[in-house]
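In the block that follows, a single chain appears as C-alpha cells, in the form predicted alone.
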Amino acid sequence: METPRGKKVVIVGGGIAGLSAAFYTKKIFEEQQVPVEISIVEKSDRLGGKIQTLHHEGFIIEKGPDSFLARKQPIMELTKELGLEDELVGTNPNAKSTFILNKGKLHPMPPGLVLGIPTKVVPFIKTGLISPLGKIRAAMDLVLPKRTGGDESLGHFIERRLGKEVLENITEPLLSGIYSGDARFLSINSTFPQFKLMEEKHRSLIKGIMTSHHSPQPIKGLPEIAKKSMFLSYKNGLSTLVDRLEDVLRPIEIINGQGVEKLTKCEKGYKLILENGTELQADGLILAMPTSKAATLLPGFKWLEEIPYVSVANIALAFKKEDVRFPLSGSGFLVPRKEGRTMTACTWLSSKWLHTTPSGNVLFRVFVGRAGSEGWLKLSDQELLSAVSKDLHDMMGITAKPFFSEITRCLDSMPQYPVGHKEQLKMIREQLGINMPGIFLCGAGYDGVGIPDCIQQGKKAAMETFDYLTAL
C-alpha cells in the first residue's frame, strides 16, 4: 500500500488568526492520521498581532485588546484546549457601572442597556444621557412598523429605529470601543445582525431584546469564571494565549521578520517568495493578514483593498491612588463624538481589573482615534499626552501628572466593514474557489474584529484547507 504524501499548508500572518489556525490545522491533520508539514510567515518580528502584554513594575498593560466576551463559545474552546481554565480572571463584581460623557459631565449608564437599547423601562427614563423628546422618539420603536430588506448601516437602522439622540448619544460611543468606527458607515449585517432578525420577528426592537433577555439560550460547558463576568482575560494578560500557542505549536516552521514578495500559482498548489528570496512551496494556503496586504498577492480581488482600515491609539497612565479625588465607582467611561474630545474612551483598569495594578496606584487606559477623527496621527507623543491629559482634567478634575505612561499607536488596525462587506465576501470567497483553490481568507477584515471572531476564522480555515487537501 502507497504511503500517503504529507501535504503542506502555508499560513501567512501570525496574529490569533493565524495561529489558530495552525493549531486546528495541526490538530485535525494529527486526528485524521494525514501527515502535514506547517509553516507560519509573519511580516513582524513577533507573533500576536493586536495581541501585545507589557509587564511593567508590577502592572499588567495590554498594548491592543484587553479582554474578550466569556460568552463566546470559539475562545473558551481553545482556552480549554491548552489548558488555560486557571489562568482566566474576571472583571471586578464591583466595578460594573459605565459611564458617558454628555455635555461635558458623566452620565452613568442605565441598566439594561444593549447597544442603546433599552430594555428596562425605570432606568431608562431617570437618565439624563437622554433628553424628554428623546425618549419619547425612542419609545416609538414599539409601534413603528418593520421594515425588510437588504442590508444597512448600522447607524441608519438605530436612528431609524430610536431616533438620533440614542444613535449619538450611547450607541456610537459604545460603537468607538468595539470597531472605533462611523455607525452611518458600518454594515448591520456584519456587525449586528441578530438586530435586523428581531426587527423581522418581533418588529419592535425593544421588544425582540426584552424577550431573549428573558429566555437567554443556555450555553454549555462554560466554567464557572465565565458565567459570572462578561469579559474575562488571563491572570498574566492576554499573550498568555499567544505564549501557549506558540509552545505547542513547535516544532513546526516559524518564520518571522519576512513578509511574502510574490504568490504565483503552480500546477500543484502555490509558489511564495519571501522578502529575502526564500521559496516556499504550500498545497493549501491561508492567509491570515489585513485585506489590504492579501489583495497584493491575489489579483483581480482589489475590493480587498478597498475595506477601509482605522488607526487607533491606546494610552496606559499610571497614578499615585492619593493623585486621584475622583471616585473610580465603576470600569470607565466614554466620549461620544459630539463633545469634540481628543479622547473616545477611557478605562479605569485598576477598578475593572483587580490583577493589573499594584497595590496603592491607579491606572487608566484611554483610547484615541476612531473613523472620521485621526488628526491625532499629527501630534508628537508628548502632545497626545497633554491632549488627554487635559481631558482627564476637565472630567475628572485630575492635575496630577502620571509617573509612568506607554503610548502605543495601532496604524491601520481597526477594519470597517462596509455596507454590503457580507455579501461582497462571499462572492470573493466563491471565485477564489474557481481562479485559486486552496486558498482561505481569515482575520479581522473578514468576519468579526473581537479575538473569539478571529479564532473561529482560523479553525475554519483550518477545516476547510483539510477538506480540499484530502479530497485531492
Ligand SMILES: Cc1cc2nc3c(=O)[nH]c(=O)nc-3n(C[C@H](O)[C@H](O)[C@H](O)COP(=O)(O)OP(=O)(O)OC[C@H]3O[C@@H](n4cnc5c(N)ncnc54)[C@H](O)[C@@H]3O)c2cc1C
Contents of the next structure:
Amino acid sequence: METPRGKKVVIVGGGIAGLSAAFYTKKIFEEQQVPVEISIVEKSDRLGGKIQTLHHEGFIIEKGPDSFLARKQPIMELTKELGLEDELVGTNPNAKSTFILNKGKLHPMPPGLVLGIPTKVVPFIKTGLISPLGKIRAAMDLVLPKRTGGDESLGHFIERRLGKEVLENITEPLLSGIYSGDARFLSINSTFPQFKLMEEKHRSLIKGIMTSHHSPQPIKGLPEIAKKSMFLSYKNGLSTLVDRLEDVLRPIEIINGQGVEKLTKCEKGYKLILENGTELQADGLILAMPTSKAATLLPGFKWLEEIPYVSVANIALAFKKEDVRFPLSGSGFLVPRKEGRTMTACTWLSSKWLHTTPSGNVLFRVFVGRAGSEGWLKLSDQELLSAVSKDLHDMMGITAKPFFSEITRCLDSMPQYPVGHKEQLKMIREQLGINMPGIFLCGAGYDGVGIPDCIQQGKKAAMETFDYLTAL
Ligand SMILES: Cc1cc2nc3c(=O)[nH]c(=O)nc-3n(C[C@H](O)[C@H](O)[C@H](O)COP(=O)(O)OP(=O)(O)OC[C@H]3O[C@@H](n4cnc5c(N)ncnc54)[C@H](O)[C@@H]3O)c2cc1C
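Now show me the form predicted together with the named molecule, since the one above was the form predicted alone.
The next block holds the full complex; its first chain is the one shown before.
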C-alpha cells in the first residue's frame, strides 16, 4: 500500500529559531503520527546563524552570543530533550561583580540593582555611580503616582520613575549588553513588560521589584547547575546546541548555501525559488529570518522592513597572564554612552567563564557599537584593534599587545523594537493569516532577542503550523 504523502513544511533560516522550529515540527508531527516532510533552507554555508563558537589552541571563543539565562524554560527544556544537560557549564561563582565606568573610573555595580532599579538600600546609598541628588531623585519612585496607558519607551519609563542619572549611568549600559539599544527608542512593552506591570500593580517600581524578590516564583525541573549560576553555556561552547540539533534533524532535508529569493502563493500552498533557481513547494512555511529579509519575501508587509537593526562587533583578545596586572576580580565592566569610548563593554572571560581559557592566559571579549554609535563600521580591523587597545590601556593600564585576537563584525544583528511593536506585530500576523495563511514568523526580530525567546518562538511556530495543516 502506498504511504500517504506527508504535508510539506519549509523552514527558511537555519539560526536557532529556525532549527528549533524544525525540531519541534518533527517532534509534534511524529507524536501525533501525522506524516510530514520538512526542509530547512539556509542562505549561508553553516547552520546556527548568530551562534558560532571558535576553538583556537584551547580557547573557546564565542563569535556571537556567549550564554543564556538559566531560569528560561525553553532553553532548559530543549537542552534536556537533546541530552545535553551534562554539557552545561555555569559562571565562576567567585567572579560575580560587574563594574561600570564613570568619569573614567571603574566602580563596582552595587548589589541588588535590577536594570538600575535599587532593591537594596545601603549599597545604593554608598555607590559612587550616582550623585546624592540622583539618589534622592531615584527614591522619589516610592512616592510618584503611577501612569497608566499604552506603550512608551524604556528610557522614558526609567527616567520618569527613577531619574536621568539612573537611566544614563546604569540602565543604558546594561541595556547595551542585551539590545545594543537606545533606551529612548526601545518599547518597554516588548523589552521589559514586567516593569510596566509592576508600576500598574504596586505604583512604585522599587516596591514592585522588592515584593517579587521576596516571593520569587520557583521554577520546577531545573538541573542543579541552573540553580547555582544565573547564566549558562556548554563546555564546548554554544555551537554544541546547533551541532546536536543538526545531528538529530539530519534525516530531514537541509539546504545550505542557498537563500530563498522569491515566494509566491499558488493553488496548493506556496512556491519558493532559491538563489540557484531551484523551486520548492510548501504547504506550510516558517520564516525564521531577520524581519527585513522576511519583508523581501512578503512585499505586502512593508512594516517588517522598518524594524531597525544595529550592527555590533565583538573582539576576543588573548594575553599572557603576566601581561595583565589589573585585578580581574569580577566578570567585566560596562561603558556608558556618555563616557565617549569605542568599547561598550568588556567581559573578563578567563575570570567569568573558566572553561574558555587555558591556564596561564587571560581572555577578554570587548564589545563595540550600539544604536546611534555606529562610526566604528568605517574602521579597518587594525584601526578597531588600536581603538579598543587604547580603551583597555586607559581603563586597566594594559600596555602589552594581545598575542591572539579575533574580530567578529555582526552587521545588522540586533533588532530594536520600536514603541508600538507588539501592536504592529499583532496586526501583521492577523493580515498574514487572512492573505497568506500557513505562513508563520519567528526569530529575534519579533518576540524577544535572547536565545531562549527564539527557541520559544520556533516551538510556537511549529505548533501553529501543525494546527493549520491538520485543520485543512
Ligand atoms: C554579538 C551578539 C551577542 C549576543 N549575545 C547573546 C547572549 O549572550 N545570549 C542570548 O540569549 N542572546 C544573545 N544574542 C542574541 C541572539 O544570539 C540572537 O537574537 C539569536 O541567535 C537570533 O536567532 P535567529 O534564529 O532569530 O536569527 P539568526 O541567528 O540571525 O538566523 C537567521 C538565519 O536566516 C538566514 N537567512 C537570512 N536570509 C535568508 C534567506 N533569504 N534564505 C534563507 N536563509 C536566510 C541567515 O543566514 C541566518 O542564518 C546576541 C546577539 C549578538 C549579535
